[in-house]
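Below, in structure tokens: the form predicted alone, a single chain.
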Amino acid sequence: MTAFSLQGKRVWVAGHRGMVGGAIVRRLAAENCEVLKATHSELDLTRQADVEGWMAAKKPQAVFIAAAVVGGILANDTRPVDFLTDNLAIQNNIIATAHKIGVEKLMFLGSSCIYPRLAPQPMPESALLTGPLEPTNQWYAIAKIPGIMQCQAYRRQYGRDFISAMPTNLYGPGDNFDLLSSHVLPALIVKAHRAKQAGDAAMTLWGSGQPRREFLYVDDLADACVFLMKTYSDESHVNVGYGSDVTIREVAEIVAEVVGFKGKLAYDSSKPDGMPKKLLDSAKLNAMGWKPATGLKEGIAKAYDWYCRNAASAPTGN
């Protein structure tokens, strides 16, 4: 199989300014090829013609989508129109466009939460379409599903070089720490954040804290993508994970640690705990030679950094 060269080229990372996609440019830096961005006020992906007119003008030969309608349980569970239909249209548009306009290879990320609520631990990628899916993000998982399938269905017709990766649960630098929309690591750093300004002797955290979940370094999954990028050409969508998973508990003691609140750590089981355990098996990946570099309490760090820095000060809800 020929390896792909980025040097040079022009690689379109849609969703720049997302979390995922500002880790993927901070790891092309080093690829020497020309980064094409474009904010949300230039170019409105859910619409066909404008991302059909920005991609010609520009002309990228490679492309990531890393753009996407995300959040965790709460938010998927009171916007689902906006999971399901602006995510839908936001990869058809881009993937149809890059077939249109003859770009030479096209990643598109997906989610873990595209596998059934009941999968096999660790899952593997086979194991998609097996079962239901898990109720509380199910709207984001269905609008994920055609975007792995799309890439498939062009590859095998038209023979493009279009893959597609399946993260698991991310967090780091540039992460959503709104409480009303975030996934479950920020919400920790916040709560646990605003717990110890408040010299709180508890802090309330949603469901039981039994569900066992994997969480991946932000950074850690941009040099799997650029990986995967340059040395991956097959129809089969990969995993990339972390490869063990913790508790719910465990991680917010974590993070308790790391942000030096010491107050106690309750549990309001009348919350939903969402599917009850999610660890990637990322054989495939690993076995191609790639394994992630940054720990888990490591990392925790950097995202608290990054927090302290950009975020603690901006209004958020609660």
Ligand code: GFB
Contents of the next structure:
Amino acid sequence: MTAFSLQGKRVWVAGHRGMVGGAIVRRLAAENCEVLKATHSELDLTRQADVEGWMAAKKPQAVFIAAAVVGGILANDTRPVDFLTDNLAIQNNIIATAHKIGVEKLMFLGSSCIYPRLAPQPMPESALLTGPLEPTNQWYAIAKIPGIMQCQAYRRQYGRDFISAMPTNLYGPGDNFDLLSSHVLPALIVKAHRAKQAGDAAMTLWGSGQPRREFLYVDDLADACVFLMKTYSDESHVNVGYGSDVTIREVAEIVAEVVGFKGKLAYDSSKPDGMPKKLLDSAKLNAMGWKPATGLKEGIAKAYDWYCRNAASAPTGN
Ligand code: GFB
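Got the form predicted alone; could you also share the form predicted in complex with the named molecule?
Below: every chain and molecule of the assembly, starting with the one above.
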């Protein structure tokens, strides 16, 4: 493995206002580097000429691509154009320009939904492109797969040090708590909090509660990203997971306990379940010496605390 030092470098975190980008910025504070950021009003990442102009002027030496159109199971299903074409444009513009201006190291971030719906569990890196995708997130998955291939292609043809990491389902500070577009964990936090405040007898989950998901605290992901940026240099993408999964019902029970909601769980079967199980095989990353630091209940307590201090009073979708 080749060591790459971030010290003294200009490091661009594309998507720094998102949950993942924000966590990477927090983690980079310990790396003695200059963090570059561009807000959406300063730079529209879907516009190639703008990305080229901005990157040529700012000259980042390292880039984390944490910018993406993201969302939970319903948002994926109802906004296919945004999830497919915006994500393709964003990653293509950044990766191609990174090559043009000679970025020394780049990390592309994908998602565990790149793997087939019925992939072997836990899902190893080698399961990519071995079967049909889960229909509820196929647009996002189809957009992310070429990002991995692009990093590989620039490495093969031009010797670029571009790598990719595939995180599992994430949660934590800076999450999206809008019930119509969020992922399950922030949605459960909002639902439990509101149900507790209203004195409701039950809170309603989407689907059957039976699907299994793996949840990683976002600051642990950021730590893994910086670790890989500094130590990993190869073609294959690397899974970044927590190491174990729970059913949606089980995670709802943990959220209810953390929030202090004592009512029942109800299920809305008109909403989709999505993948029956999504657990990454993170053996490759673990063998390099990295492990997550935050337990699930501990992470949920931190996320709930952040929600109470920052988002609980904001209007959210219903
Ligand atoms: O996190 P989530 O929206 O997406 O949903 P995926 C996970 C599971 O939680 C599904 C259930 O079985 C949902 O039906 N669920 C229960 C809920 N209650 C709720 C709720 O109130 N809100 C939400 N959102 N779900 C995502 C992809 O898939 O995984 C993304 O859509 C991304 O593109 C991400 O790849 C990692 O885990 O099914």
